[in-house]
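Listed next as structure tokens is one chain, alone, in the form predicted on its own.
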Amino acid sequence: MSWSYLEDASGAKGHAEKICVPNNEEELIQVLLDAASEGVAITIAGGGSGLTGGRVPFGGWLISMEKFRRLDVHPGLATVGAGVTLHELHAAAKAANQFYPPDPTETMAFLGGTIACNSSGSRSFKYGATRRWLLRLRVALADGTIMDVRRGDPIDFDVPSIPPPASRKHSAGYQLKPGMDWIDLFCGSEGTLGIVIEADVQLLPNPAELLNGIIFFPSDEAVHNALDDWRNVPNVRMLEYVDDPALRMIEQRYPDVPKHARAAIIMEQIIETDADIDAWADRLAAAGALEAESWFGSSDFDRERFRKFRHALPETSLAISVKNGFPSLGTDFSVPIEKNREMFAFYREHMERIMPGHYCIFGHVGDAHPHVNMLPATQQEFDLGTEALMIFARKAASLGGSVSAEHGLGKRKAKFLPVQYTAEQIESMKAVKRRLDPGWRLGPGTFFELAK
């Protein structure tokens, strides 16, 4: 990862009094003890691929977990250090004919960071987010205490129940409920309760055969109609959306994208019989897809080609933001499936008013979680885009959705926490924070906006 310790992929930049890169658990504990004795704040750094500023320090000490590199693969599980990248985990699992189901787009992200944010990705349509696949966590608390907890180990204090949103994906704040276990508390806490050292994650056997496709459509309406049907297709693992501006954004890299395509769906399905493949001919015809121009494949080569196509979307939009001289502005909001069209229309109408021609929409539409990526070319557009993020957050919450579906809130989006939760609910979260980190030293400013 090319990002320095004091910034992340969003362009957020900070400063630290000291940068610590412990080689092992003993050194990590000593850093924490030293920080505790001096009352110094601690920010935890993963791979730097985050988009919310969570790993960016504003004073205090920064601890990078890059040296925690354990990676042992066994049947059904892997023991993985916080500094192992998703790419390395995927490769090791594949060598054992297994796979790790969560599929965040940025494979150079550290596993510890994905646990901190309860990350998800394209395959989450079938498999859900990171939390679902954690079997064990080894965590360091702010005072140097080490906890080694397994799935089902209950927390030892009472918490209220905070109702989750009705959307399928959600990663904002502590997911509190009576009787919860430690893993569910630490996962998604964004480094504010403890530091993930390593984890046991569940692996699944590789499917015998997969069908992958990038299916092009003549209109957005045709895409939404197809999605209403295709969400119910058995064994579909991925349904990703790409709008016309996003297709045009990457067409220099992919000149064979049909010029008359106005949207696309990236699809992946586990194939059990030949009938699973044959059924797509009827589906494409019924949906009015551009069947002859669409791309299909079932080999590892095809899957990697399509993965790179999908990854080119955020990669290119981020590069445009950097070139224009502005931090990234992108949504991470989800809504219930039945509200997907309403939220889409709201996005489109607002963006056409404030930033026509300087945005695109792509992402996890199977879960009603597309990303609006703003590409402001002027300070006025950037300011309007910043205002739009709050408008979109309120709209998503009003529809029963989440203000953070997979990236976490970090520091840049901490202002959205009160959009999702009441003051009483936030105070319940703060009480948990005080219990595990009485000095309020871990991750200051991450989703609590420096308030105690």
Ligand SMILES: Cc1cc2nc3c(=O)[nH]c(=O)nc-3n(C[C@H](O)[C@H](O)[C@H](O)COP(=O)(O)OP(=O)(O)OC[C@H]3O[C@@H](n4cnc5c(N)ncnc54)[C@H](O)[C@@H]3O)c2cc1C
Contents of the next structure:
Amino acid sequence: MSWSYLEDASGAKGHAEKICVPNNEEELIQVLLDAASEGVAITIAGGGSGLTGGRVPFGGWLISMEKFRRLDVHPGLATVGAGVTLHELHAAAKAANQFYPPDPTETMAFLGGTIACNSSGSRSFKYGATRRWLLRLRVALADGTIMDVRRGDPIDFDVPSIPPPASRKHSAGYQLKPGMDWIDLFCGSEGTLGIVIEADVQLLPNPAELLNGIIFFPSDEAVHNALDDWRNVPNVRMLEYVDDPALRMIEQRYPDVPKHARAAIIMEQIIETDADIDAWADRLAAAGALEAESWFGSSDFDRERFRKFRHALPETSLAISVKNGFPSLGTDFSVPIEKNREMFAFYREHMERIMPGHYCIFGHVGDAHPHVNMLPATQQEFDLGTEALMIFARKAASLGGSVSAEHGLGKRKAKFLPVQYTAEQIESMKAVKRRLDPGWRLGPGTFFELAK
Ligand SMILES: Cc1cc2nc3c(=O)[nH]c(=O)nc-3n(C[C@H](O)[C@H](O)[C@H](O)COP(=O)(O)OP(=O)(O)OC[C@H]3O[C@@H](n4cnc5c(N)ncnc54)[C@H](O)[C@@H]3O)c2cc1C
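Can you switch from the form predicted on its own and show the form predicted in complex with the ligand instead?
Up next: the whole complex, starting with the chain shown before.
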């Protein structure tokens, strides 16, 4: 998939006075110096797969990082330009029998965009988010200053501690902690503090064998019971949920999905011995899964087939939103694992009330982070869905969760920042922004609404 410079995958559309595509660092610095002397706002564009309008400019200049294409793979690490796609990074790592652990589902995302959003995706169940895999960052500040920082290089000013939520995934606002390093500050700052030029990222050796499964269930209850057990299975690195409406949404592309399946879990596990594989027969029987109809595989071909099945979910729901003429309306809230059922029931009850038949739920349920994807057919449903996002944000925060687990807040979800943080905490984030970008010219409108 690809998106024009003035839009992103959420369906947000904007405008810019100029689109700049620097070929190298010198040209980037010149653009930044010119913008500084004219006092112009700058928005940074990666691959455009963001779901919050972060890279969509509302005036000023847009800088696309697509020409920053360095990709050098070494044992244990890769040096990667901001404009390299995840697809290219995964392919290059694989050719060296290694892999880059973060795996946001959309592989046309640029590495720079995934660092800006602290993206995670399906394998984050085992490997966490992008932040954990960054060893070095090269960043340009708004005034053209270049910083080259390594993991552990501390910031040179004081910040207060803002405690993170109790959920496993979190990517909303700056994560401030006294003594923190620059990498933790830039990662997740959504293009509001600096422009990522390139990064050293950690690679791991490819596991010798993986088992992949799409396991079908007769009910949601059976899925929740299975998850309580399966989260503890050693070396599971992916536990993704698909509900009945989501299965029906893609059944034209996947007619072999069992008709009586009411939900599914997409699973991936590192296999060490044959016993790891054999254990699934008992596990499926104990969980009441539709054992005979579930799909398993261990080849690259199977893995790619299952990856495409998983990717078809957001792809199709985004296409339906476009067809219906609305921007995407989806949740990105996470809660602590023990609150997963409560949040899930809250989503289901509310959505059945406001938009029955026009929504589906799928995603990273291993981390208590499913996405509710709303598919409004009328303006009234769209308005109710917009209200529901705020209701869900408040509920997630009240359960100790995050108002953005992995997509960031961008412009479309900036209103959730005060749901998560106190006015004092937001003020301390703004102080960091003023320090690094005193003219408040980088990414205006992204996660600070109508900032200044
Ligand atoms: C079908 C689909 C599935 C998805 N699944 C997942 C998923 O499983 N997990 C997940 O985490 N996300 C997912 N996403 C969201 C998206 O892929 C990520 O947010 C991704 O990180 C965005 O990267 P991008 O390069 O496309 O960024 P863009 O959309 O271009 O920009 C996103 C933000 O990053 C900033 N930015 C971009 N490049 C830079 C840079 N070099 N320096 C500083 N700031 C920069 C932009 O200003 C903007 O604020 C999905 C999206 C789609 C369309």
